[in-house]
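Single chain ahead, by itself, as structure tokens, in the form predicted alone.
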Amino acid sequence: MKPFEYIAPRSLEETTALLARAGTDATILAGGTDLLVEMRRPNKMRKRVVVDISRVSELGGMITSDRSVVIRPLMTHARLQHSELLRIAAPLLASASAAIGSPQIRNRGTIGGNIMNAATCADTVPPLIALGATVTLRSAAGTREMPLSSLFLRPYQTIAAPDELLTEIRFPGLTADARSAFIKLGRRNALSISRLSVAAILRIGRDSRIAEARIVPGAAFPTWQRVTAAEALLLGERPSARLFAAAGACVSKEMILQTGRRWSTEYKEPVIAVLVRRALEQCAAPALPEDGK
């Protein structure tokens, strides 16, 4: 491990001032579950300053504001997993947080780190994009807000400048008639990294037809996105296994159109279709006919 300067600011103002001075020489430490691993790898740690934000109280906690849920970046996956607020307002995000790593990792890892690391396997990002989340970046020069889906350039790279810090994640809570699901596939049952995942939200009207649909796969596209073509297939239709299988096939087709065929396509093509179908079936379980047709 190469030597570095360690700084632990106590306020948001102090943090942004440090980042403004250090620029590209600084890296941010929150939970450390990704960064500390990278620091031990040869030729990986090139930053001379580590800014530990874990003591900055303004970056912790979760509140409701103007019918929206506001999550600060230092919220751990364990706290999100057990949040009563999320169980009502965004159960798919609670499910995704519960699927991350081990209890030890969930106790240390933060939602801010999961987002800003920008790994395609990040479990909290598909649910947040399905929820329509926006994020706020802050620097000494000011703040800017954007849709979470616009934050990512490519795997492991965001549009955040070196002196910018993620300070807030905001999304409207789900309405009472909305149902959601999060499913992931890993190589094993515990401590698994997502090979593929799906976040889904359905709202079924009083006429038993689908009034709203949102589908966001994880680790399927270069960056996360809603698959609007598959969502359009569902609108105005009655829930059925056949309909959900068609939506899954549409997602699989869109994935191949954007990424092409590669060594992993052989398993990803059928698997993402099945995950989408299962996620939608979970969302619509009370409304599905008994024969599943």
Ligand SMILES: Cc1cc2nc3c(=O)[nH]c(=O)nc-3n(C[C@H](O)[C@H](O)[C@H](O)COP(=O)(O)OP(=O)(O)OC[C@H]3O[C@@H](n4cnc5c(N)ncnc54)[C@H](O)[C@@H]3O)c2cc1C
The other form holds:
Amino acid sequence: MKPFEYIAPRSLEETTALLARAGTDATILAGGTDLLVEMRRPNKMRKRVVVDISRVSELGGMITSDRSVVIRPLMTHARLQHSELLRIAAPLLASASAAIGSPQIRNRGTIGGNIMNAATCADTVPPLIALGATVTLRSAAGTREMPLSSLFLRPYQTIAAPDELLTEIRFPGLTADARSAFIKLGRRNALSISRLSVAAILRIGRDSRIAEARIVPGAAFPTWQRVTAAEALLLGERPSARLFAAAGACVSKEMILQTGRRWSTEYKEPVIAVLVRRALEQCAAPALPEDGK
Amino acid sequence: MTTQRTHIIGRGERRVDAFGKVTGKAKFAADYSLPHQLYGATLYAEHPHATITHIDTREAERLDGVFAVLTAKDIPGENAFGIVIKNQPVLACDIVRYYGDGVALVAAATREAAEAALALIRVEYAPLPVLTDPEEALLEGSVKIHGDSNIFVHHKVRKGDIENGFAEAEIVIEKKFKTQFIEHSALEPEAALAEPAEQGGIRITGSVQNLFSSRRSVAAALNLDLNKVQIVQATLGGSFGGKDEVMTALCCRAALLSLRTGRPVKMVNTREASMRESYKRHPYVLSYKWGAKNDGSITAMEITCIADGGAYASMSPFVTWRSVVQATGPYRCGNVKTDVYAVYTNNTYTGAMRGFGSPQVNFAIESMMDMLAEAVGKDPLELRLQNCFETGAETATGQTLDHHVSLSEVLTTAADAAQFSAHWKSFRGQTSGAKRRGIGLACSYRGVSLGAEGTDAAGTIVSVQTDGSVIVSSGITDMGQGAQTQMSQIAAEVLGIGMGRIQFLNTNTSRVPDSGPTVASRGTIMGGSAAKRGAEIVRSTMLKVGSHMTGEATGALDFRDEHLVRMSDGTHLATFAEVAAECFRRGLPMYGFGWFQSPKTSWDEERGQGEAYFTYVYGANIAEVEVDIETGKVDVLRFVAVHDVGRAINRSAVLGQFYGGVAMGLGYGLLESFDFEEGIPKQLNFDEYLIPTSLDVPPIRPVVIEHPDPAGPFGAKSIGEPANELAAPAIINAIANATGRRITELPATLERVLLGHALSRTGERGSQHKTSDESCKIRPAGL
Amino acid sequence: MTKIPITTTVNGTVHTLEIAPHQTLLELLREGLGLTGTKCGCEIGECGACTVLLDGEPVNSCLVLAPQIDGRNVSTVEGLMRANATDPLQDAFMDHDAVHCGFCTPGMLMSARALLAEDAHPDEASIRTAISGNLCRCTGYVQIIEAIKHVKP
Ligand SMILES: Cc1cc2nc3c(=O)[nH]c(=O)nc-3n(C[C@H](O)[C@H](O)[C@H](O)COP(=O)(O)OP(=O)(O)OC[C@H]3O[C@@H](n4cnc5c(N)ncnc54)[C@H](O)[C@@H]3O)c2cc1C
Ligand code: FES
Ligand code: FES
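Instead of the form predicted alone shown above, give the structure for the form predicted in complex with the named molecule, please.
So here's everything in the complex, that chain up top.
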């Protein structure tokens, strides 16, 4: 690793002041599971200052306030995976955290780092977008809040300025009648980045018709978004295998519209449709295993 | 041979090196350091094939903390090594032939300084056309990597009359298979620490697998006598065949830097350097054509294999020789024509890896067997039992198997344990559900040790101390497979003592005799036989002294439970330590040097006939899988592994080889592939080169079958490699059982299982590239 | 670059050190403190050979910056023995032949140690998950899982 200056501020204010001073010279370090891998590459490390935010207590923890869940960026995947709160308010996020890397990675890797690294295969992002999360960025100059989906510019790039810190992730907890699912497909069963993933939320009304649907694929689109065309297909309909398959096909079509045909399309085209269908099936019949067997 | 009554042989004794390894005390090569050591680093080629037109090291030399910058011209001796064909340079001189060729070396005070110096070395290249396709390498007009032909090995087997064989056939099955490059992926990357020796010469401590061949090359490169080059094996963090030539290169480089600077020089490969430079398992293109009768008996086998040898010869001649001997599998067939070629390309060179030429052919053979079963309407087990070797059978090379051939027992044991036939039938017709079950079978026979291609002898020293403790050392190395424990256990058995008395010394080339390479699963049979002889020499001295001490005839005495005992009633007459002390008092040697040379083998290169190996082992694997036919994901649910090992010296070490072999075979079948794009490796670390994790390996049910072989110590044969050569075909056959579709290229990735071919990213974004798998041809003969 | 002072507890011993900030915890342990039991296999968090416990939790020491352990507790394989006696976990590894080449062993032991601290009788599924960040090329994991199942409390 190339040498650098290391600073570990203890408060949010100190951190933003430091970042303001350092400008583009600084990089933020949280769990380090993305950053240290990056810094090891000979020509990648150009920053002179590493600002370690892991000791800023204001950036840790998770709370609920007026039906919103607020997650601070330093929450590790291990904490999210085992959180009782999430098990009820956002089980799909807990599943996504549980599917990340390995126990060691989950003990260090943070949700803030996962978001800010902005890899297309980041596993917590599809669930968060499905949940309608907003994020707060803060710098010495002030704060701004925005929907998570508008944070990303392109793979590995967000709109955050170098001196801006992600301080909060906020989303309304799922209501008792909502069901959710997160499905990840990797090449092996641990230490595997997502080849494809899907986060889905369904709410089925008293009349047994779909009252709300949200579908967010991962590692399929250049940036994440709900696939509203597929969601629209579902609204007002009764859940059925045919319907879910149609929604899957629609997501697949949307994917190709946006990305064009690439070397991997031949595989992703049918498989994203299958994963969407399965995620919806899981939502509709949470008690039943896949395939309805 | 019947099983001899033994005390300690066969038990799952703790490994002799386990304590050091669970406490962190074990010292692997990178754990050694010396005062004032420098750090060495290698500059690699920037092109897979190019002429070096100019190297400028001046700027690097001027950097603070840099002590030496060396290139090929600084090598005082021979800049070429290789066990069969010496064409691999320690440092590339005029031409680089693959992306992992070393071009220059640096020794510096810190690792950072060494890295920084590498970046300052200016090398100018004139790129040459890059050859990456082994089939293209065969063509007249192809680029030549060495000399005027890329074909550097052609092994043949000719038996019977192939034309007649096909004329007799009622069905002909023809199929092309492909296998991939495999990275050994020992968890420990290569490391060496070289220091100038007191009396001149050099001493190297390293993660070296084949110390004696590395020593030969270091001596040649430095112009030193063999006795001036001492290589000490550090505890080895896995090898699987992979720490041979790449370690030879590293030892030579560390030694060069050390002698030049007069300081100890430590070189530790990063994982990226290791994957970039180290040799791989050969990818093969295998063309199989079999003729058979409608009843399933095989009348003809015509086989052509092309092995990609990469840039240098390395072990290719030996590896491909095993392929040619075993290419027909353990099946009777009167008419065989096999040709195995190894060719040069600009891919990373390929060499020894666990299996040593068998995993590739087994994949083809066992796939063919299932296809034949399908074609004649038999169950795969039935067809194998019908065709497989029995005692007295004649192999494709004309060798009569006069030992106990247990293959049908091995097969039926495996099939019973997995309820193979019932499952196979019930899984066949599945038409609904996304998750389909499948079960697959594979079996093999395998020649033990080096066979007719190599000099095969080994030495082990058993030295009893005056207090009755024992030191054992051997030219056979332990890479984690437990060779030290097995040799110790054999010595303990002969001497009637517990394992606690034995201390095993890591191999040191200056203290034990050249015992050839520890490859080809020869550790137990060769090192163990030598250990047995060594211990027997000491034992006979000690028995004579015991006889003097007690007045009993030597024939009436034995050593057991750490005592000299009277055999008739088991009375303890003296302790082992007392007898040892008495030997010393009488001035008698308690040092046994055991030397073992393998029984005779023979080979006629032209016809490919002969007694290829002195004995064989037999094994069968059964995999049960679940295939998600909508995503292509395959999970292995259960596994049965059955091997006749002759005799298990250490039961748990033998089982450990079963398990580890299956896991590695699972990687071969489903996950692993070391890929190149125009000769440049695409994966350089474990984030992209995927080996199985604990969540990918299924529960494995092992069954050990023991038919002791007179050729081995206490009847033991081998297990390290047999354990690794069957899992992939068993899994591939299981996938075919589940889906009705056959995969002919390894590994069975998500894409291959779902689409029938692989997808790969090519140079331009957005373009699509398929590597299409050959379609199967099954047709009635004569069409 | 300036060195920075840290105080840290490694295997129960308090160390006050001046370190270069661009060092990883793995480098500090192996080179700075001579604790070579912790192994280096990939330096990118994939192999788990460098696993140590940081305040009781398994982490990849190659992905922790040395200054980050200021004020914290690190346990490595060298700390498993107590008063010259092996830990029951170490005994189980030896007795079940869970150690082949031994390169993955220190990291495996630390992951297993953390699991057992939470659950003295883990089932096979939780064992497999707990060691899923520790690659082993030798054993196929079978004997390692057996060993962890059979640790005597
Ligand atoms: C072996 C391995 C396996 C992995 N597996 C997965 C996986 O399965 N799925 C997956 O999604 N990811 C995976 N990852 C990636 C990584 O672990 C996650 O993205 C993790 O959540 C990153 O968090 P961190 O705290 O470690 O980030 P860091 O490495 O500390 O930071 C990552 C980036 O985010 C920035 N950053 C961090 N926090 C903030 C903040 N509060 N404000 C502004 N910027 C910030 C940093 O400057 C840096 O650019 C894996 C990584 C490894 C090494
Ligand atoms: S060295 Fe840290 S995970 Fe491999
Ligand atoms: S014992 Fe060798 S890697 Fe696990």
